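The chain below stands alone, shown as structure tokens; this is the form predicted on its own.
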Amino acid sequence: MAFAVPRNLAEHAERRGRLEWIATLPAVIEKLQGLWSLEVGEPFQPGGQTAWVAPASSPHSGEVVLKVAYRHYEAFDEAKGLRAWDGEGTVKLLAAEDLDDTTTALLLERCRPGTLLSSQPDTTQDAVISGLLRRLWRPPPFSEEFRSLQEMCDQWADECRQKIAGHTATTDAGLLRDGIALFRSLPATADRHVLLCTDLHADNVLAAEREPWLVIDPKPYVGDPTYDALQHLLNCEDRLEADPAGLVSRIADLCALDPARLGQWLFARCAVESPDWPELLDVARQLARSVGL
């Protein structure tokens, strides 16, 4: 039987020039089967963009999930974060192995029934996401070192500037400059720093038996908790485009965050994301008016 590559992973690998990495996966998975005594099933479809993920079974741990991930920048510390949370709101990490500079393998708790939170009504998603975020925000010290949110924001701001270079003679040039500058400055003005998930949205939360809902696929950093609500806001596309200020107010209330600061963060993130997601420019314009920028 041919080795199966999930659709999203295959498409992303082709776009990013990672087909050579995909070709290494059969040998990597065979090695992990021996290392962790696994029987591995077919991968989940359509899958994610940067990891091969499949159900597996182990005589030691029972039903598990094997994740073989491409070591992209934002996800370097996934295993460290899962160890820090230790199953409190997240799936449990059972084992981890950095195989080389490009590949990390994780053995994870399996969620049953594994239903996506995104299948639930918006009000349920908001309540679950906000409750999980408040549980995940652990203050330092941590047993391991994590990168700062400032580091990630500086990198994203640099990438945005490169993307818009030569195209700044537009009506939105000032808005983009303001958004990039704010994205750089906000991390330094936080009044508290906590362990962040940074990629918590309803497709990264699964129904489980140990807890009603568990987080998967965190991308841990340390910094301003207000930032951590952004990915959920961005994934609520219809509500975001219709009434961004109203959505900010609702999620800020549920997460016990300052709505003005959350509005600033969302404005800045929309500006930085807009070269690849042009619809966010209109959201940024609406937010610029509502937060007085």
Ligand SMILES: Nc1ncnc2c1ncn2[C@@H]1O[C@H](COP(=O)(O)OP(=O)(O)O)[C@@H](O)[C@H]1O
Second form
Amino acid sequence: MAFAVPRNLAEHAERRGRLEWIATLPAVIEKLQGLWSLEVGEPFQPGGQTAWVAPASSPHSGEVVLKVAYRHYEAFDEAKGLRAWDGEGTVKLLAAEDLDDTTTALLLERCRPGTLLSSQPDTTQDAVISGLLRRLWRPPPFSEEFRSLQEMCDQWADECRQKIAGHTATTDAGLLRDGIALFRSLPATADRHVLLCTDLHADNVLAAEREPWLVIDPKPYVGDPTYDALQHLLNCEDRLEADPAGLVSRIADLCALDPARLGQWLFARCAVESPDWPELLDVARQLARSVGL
Ligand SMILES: Nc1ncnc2c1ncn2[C@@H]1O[C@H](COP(=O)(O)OP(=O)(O)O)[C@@H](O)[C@H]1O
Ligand SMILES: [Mg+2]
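Take the protein just shown as the form predicted on its own and give its structure as the form predicted together with this ligand.
Now the full complex is given, and it begins with the chain already shown.
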């Protein structure tokens, strides 16, 4: 049978010029089948954007999941993070192997039935995500080194500057400048630094048996917990565009975070993401008005 590539991965690989990497996958998966004694099934559809993920089984570990991922910058420490959380709110990591500079493989606990949290109503999503975030935030373990949120924010701010160089409409120049500056400065003013997931949204939370919902696909960093609520806010596109301040206030309350600080973070992140997602400029404008930025 032809080698199956999940829809989201195929589309993203085409856009990002990663088709050569996709072509290496059949040989990589064959190697992993031998290494971890796996029977591998067809990949999950539509899947994520950066990894080939499929159900698998092995005589030692039973029903598991094989994730073969492109090693992009934010995801470098996924295995380390899963080891640190050790199944407390996340899937358990059973094995990990960096195959080369661009490919990493993870063997994971399988979530059954694996339904995405994004299939549930907004109120359920908000409650589950905030409950999981509050459990995941913990002092970074001494045994493992994680990168700082400051490092990630500086990198994203630099990339945003490059993208807007030369073609910013004058009306938005001040807003963008303020947003980028805030994105660089907020990490240093946090009142506590914890282990962060940074990519917790309702497509990265799956229905399971060991716990009702488990987190997959973390991109761990250490820093301000307020930052960690942002990805869920950005994924709630309709609510975000209609009433960003209302959404901030609701999620800050559920996560026991300072709403003013969450509003600042959202304003800054919307500015930084706006070159690739122009609707976020309007969200940033609304926030600037309502929280007095
Ligand atoms: N532990 C797991 N149990 C069951 N299904 C999983 C598991 N991990 C991932 N999946 C499935 O694979 C898809 C892609 O996984 P994900 O880790 O989010 O990839 P990406 O890093 O590309 O976003 C998920 O949407 C889900 O359907
Ligand atoms: Mg994902």
